[in-house]
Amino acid sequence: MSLPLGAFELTVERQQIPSRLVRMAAPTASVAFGLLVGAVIIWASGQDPILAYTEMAKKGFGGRLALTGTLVLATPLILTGLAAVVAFRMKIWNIGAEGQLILGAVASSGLGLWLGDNGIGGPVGIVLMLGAGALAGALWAALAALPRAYLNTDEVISTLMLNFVALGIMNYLIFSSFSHWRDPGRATFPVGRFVDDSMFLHRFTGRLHIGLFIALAAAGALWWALRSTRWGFEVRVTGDSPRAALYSGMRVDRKILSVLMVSGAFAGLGGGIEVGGVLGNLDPRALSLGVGFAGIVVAALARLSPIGVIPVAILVASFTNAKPGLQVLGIPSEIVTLLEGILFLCIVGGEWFLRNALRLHRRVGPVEAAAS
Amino acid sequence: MNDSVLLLSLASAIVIGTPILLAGLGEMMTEHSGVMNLGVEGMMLGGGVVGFWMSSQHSSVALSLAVGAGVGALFALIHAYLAVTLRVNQIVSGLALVITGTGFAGFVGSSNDSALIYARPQSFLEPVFGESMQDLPLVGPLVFGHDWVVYMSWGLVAAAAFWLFRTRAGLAVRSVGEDPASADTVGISVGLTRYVYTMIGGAGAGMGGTYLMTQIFATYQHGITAGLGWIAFALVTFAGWRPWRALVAAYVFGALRNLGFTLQILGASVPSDVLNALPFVLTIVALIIISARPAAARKYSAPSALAVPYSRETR
C-alpha cells in the first residue's frame, strides 16, 4: 500500500516490534481522537463538552468518595478482565464472563445464606462463600469448555449463549419462584435475602472493601502463573501455535478445559465479591451490569497483560462512577456509555499503528524501481 | 385447549419474530462473507432509535424503516473498517459496537430536545389483505393477517437463499467467507465484499430495531430491544447459516417470547424467565449436536474464515 505525495510517497509496512514512542503515542492519540469525537457529539446536542469532561473526571477521581466508588466498581471489572486475559492468551474466546459472574453470585449468596441459617459466619464463612463463587464460575465455564475440548464446538457462541441462560436462572430465583435466595417477606417487590452481617467483606474507608485487594492479588497470581509456571508456558505456546503444542506432546484438550475453567473462576470470584462486598444478596438489578463484556474490552485494551488490566479497569470504572453525577447536571448520563463505546472503538482501532509503520520515502522512479 | 388462543399466539409469534428475522438474516449475510459482528443488539438500538425518531416526524413507515436501516448500516461500517481494514479482533470490536449503539440510543433517546420517550409514531401499518381473507380459518390470521413488512421479510428470505446458493455473486460471497485467499486469487475483492455484506447486516439490524420500536411497541424506552439482538445473533447459528431455516427459527424464538402469556391464558404457569432463556439453550444444544456429527458439521457449520482477518501479505 502506498500513497503518492508529490516527490514523496507514504507507505505502510508491517512491523513486528513497535518502538517505545509508538507504544505510548498510539493509545494516547486514540484516546484523544475518541474524546474529540465525543466532544463533537456532546456539542452537537447542545451541551458543553468541556463541562461534561471535567465533571466526569471529578466524579470519577476527585476526592475520597469518588475515588473509592471508582475502585469498588473497578473490582469486578478487573476480575472479568483477567478472565478474558487468560482465555484470550490461548486464543480461546470466552465471552461468557457475564454468566460466569452471575453464577458465581448465585452460588456464593446461596452458600452464604445456608451457612448463615446454620450459624456459620465470619472469616470461615467468607472464604467458603468466595470459594463457592469461583467454583460455580469454573463449572459454568466447563459447560462450554467440555464440548470445545472434546467435540470442537465453537466456544464463542456457546459461552455467549450461556450468559443469557445464567441471567434467566438468576431472574427465576428472585422474580419467579420462592427460592432459597428470595426474601419471603417481600412478595410484591421481590428482592433477595441478605446474608448475615458477619459475611460482609471488611470495609476500609467509604465503600472500599477488601475485594479490591483480592482482585489485585488475582492479577498478580495470573501474571506469575503465565510467566513462571509450566502451565503458563503451555498456555502461551498453545495460543501461539496449537500445532506446535500438540506435536511437543502437550495435552491441548486438557489445557482448553483448564484455561476456560480458570477463566470462569475469575469471573465467578468477581460475582462472589460483589455479593460479599457490595450487595449482600442476589440482586438481579445490580448484576446485569455488562461487566462481562466490558471486561473483554478492558483485557484487549490492556493488550492481554494481567497487570495492565488494573489501570484500564479503574479508568473504565471511573466513567461508570461519573454517570449519576452527570445526570444531576442535566447532561444525559448515557453520554458516558456512548463515549465509552467510542473510546473503545478508537483505541482498538489505534492498535493498528503498533503492527504497522507509516514511512515517508522519496518516490522511486520507474527506472530505479526496476533496477532495485 | 382453546384454539383461538393458540392461533393468536402463533400469529403474534410471527410479529415478534419479524425483527429477529430481519436482524438475523442480515447477520447471516455478514457471516457468510467471513465477518462476525457481535454488535447486532447495538445496531438494532442505534438504528432503531433514529428510525423511531423519523416515524415521529413523518407519516411514512417505509421512510422510517429505510432511515433505521441506513443508520444501522453506518454503525456496521465502523465494524467493517475496524475488522476488515484495520484487522482488529472482531469479538472486541463487535462488543465495543454494542456499547456504542446502546449508549447512542440512550443518549439520543434521553436528550432534552428530542424527548423520544414521550414521542409516538405517526402511523401504523395495516394488514395488507382484506377482512374477508383475514377471516379465513387458520390461514387467515397466520398467512393473511400481516403488514407488508412481514411479507417483505419472507421475500428477503427467498432472495437471500437464492442469492447465496444459486447465483455466481452468492458463490463469490461464500468463497470469501470460506477461503478468502482463493477468492482473492480468482479476482474477487475480499475487502469490498466484506464491507458490503457487513453493512447489509447492519441495515437488517437497524430495520429490525425500527420495526420493533415503531410497529410492535410503538414507543421508545431505554434498552427496549431487551436481548432480541442477541437472539438474532443466536439465530444464525441455530439456523445453520441457512436462510429458510432462519425463517422457521425466528418464529420458534418469537413463539418462545410469547409462550409465557399463552400458557398463562391456558392456565399453566411457566415463568417467562425460563422461556426467555430457551432460545439460547436451544442454540447451544443445536451447536453441540451439529459439532458431534461430522456429516452435519460439514453442512451446517460456520464459514471457515469466520472472524479471521484477511491480509494478502500473510496468507
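Note that this is a predicted model, so its numbers are computed, not measured. By rigid core we mean the largest C-alpha set that fits within 1.5 Å across both forms. Positions refer to the first chain, counted from 1. What changes on going to the form predicted alone:
- With the core held fixed, the Cα of Thr320 is displaced between these two forms by less than 2 Å.
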Second form
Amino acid sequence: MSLPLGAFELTVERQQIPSRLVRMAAPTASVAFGLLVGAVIIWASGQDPILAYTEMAKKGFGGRLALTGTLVLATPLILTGLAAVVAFRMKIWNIGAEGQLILGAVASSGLGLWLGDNGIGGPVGIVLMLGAGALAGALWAALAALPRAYLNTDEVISTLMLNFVALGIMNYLIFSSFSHWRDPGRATFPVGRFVDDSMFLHRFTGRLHIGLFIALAAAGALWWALRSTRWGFEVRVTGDSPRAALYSGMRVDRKILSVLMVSGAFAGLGGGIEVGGVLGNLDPRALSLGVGFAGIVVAALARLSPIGVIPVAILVASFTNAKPGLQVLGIPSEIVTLLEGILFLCIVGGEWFLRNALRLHRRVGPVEAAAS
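Go ahead and give the structure of the form predicted alone, now that the form predicted in complex with the partner chain is out.
One chain, no partners, no other molecules: that is all that follows.
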C-alpha cells in the first residue's frame, strides 16, 4: 500500500518482529494520544481536563483507601482476563466468563452456607468454597466445550447464551424462590443469606483481601503453564494450526475441552472470591456488572499475556473506582466511561504500528526508472 505525497511516497510495509524501540514507543504514544483526545473532549464539554485527570488519578491510586479499592475491583478482572487469555490463545472464543463467574458465585455461596450450617469453617472451609467456585465455572464452560469439541458447534453462541441462563438461575434463587441461598427473614426485599464470618477471606488493610494474591498466583501459574509445559506447547500449536496439531498426533478435541474448562475455572474462581472476599452472599445486584465481558477487553489490551493482564486490570479498575468521586466534583461519570473507551481504542489502534512500518521514499519518475 502506498500514498503519494508530492515528490515522496509513503508506503506501508508488513513487519514480523518489531524493534524494541517500536514495542516501547507504540503503547506510550497511544496512551498519550488517547489522553490528548480525551482532554479535548473534556474541555469541549465545559470541564477542566487537568482537574479531571488529577482527580481520576487521586481517586484511583491516591492514598490507601483509593489504592485498596482499585485493587479489590481489579481482582475479578484479573481472573476473567485470564479466562479469556487461555481460551483466545488457542483461538477458542469463550464469551461466557460472565456466566461462569456467576455460577462460581452460586456454587461458592451455596457450599459456604452448607459448611457454615454444619460448623465447618476457617481455612478448610475457604479452600472448599473457592474450589467449588472454580469447579462450577469449569463445568459450566464444559456445557459449551463438549459440543464444540465433538460436534464442531459455534462456541461464541453457546458461551454467550449460557450467560443469560446463569443470570436467570441466580435471579431465580434470590428473587423468585425460597431457596437455600435466600434469606428467609427478608421477604419484602429479597437478599441472599450471608456465609459464616469464618468463611470470609483474610483482609490485610481496608477492603484488600487475600483474593488479590490468589489472582496474582493464578496469573503466574498460567504464564508458567503456557510457557513451560507440554500442555501449554500443545495449546500454542493448536491455536496456530489445528491441522498441524492433528497431523502431529495431538488430540485437538481434548485440548478444546481442557482449555475451555480451565478458562471457566478461572472465571468461576473469580465468582468465589467475590463471595468470600467482598459480598459474603449471593447478590445478583453486585454480580451483574459485566465483569466477564470486561475481562475480554482486559485480555485484548494485554495482548493475551497472563502477566500483562495484571496492570491492565488495575488500570480498568481505577477508572471504575474514580467514577463516584468525580461525580461529587460535578464531573459526570459518563466522562470517565468516555475517556476509558477512547484510551482503549487508541491502545488497540497502536497495535497496528507493531505489525506494520511506515516508510517515506522519494518517488521515482519514469525517466529515472528507465535509467536504473
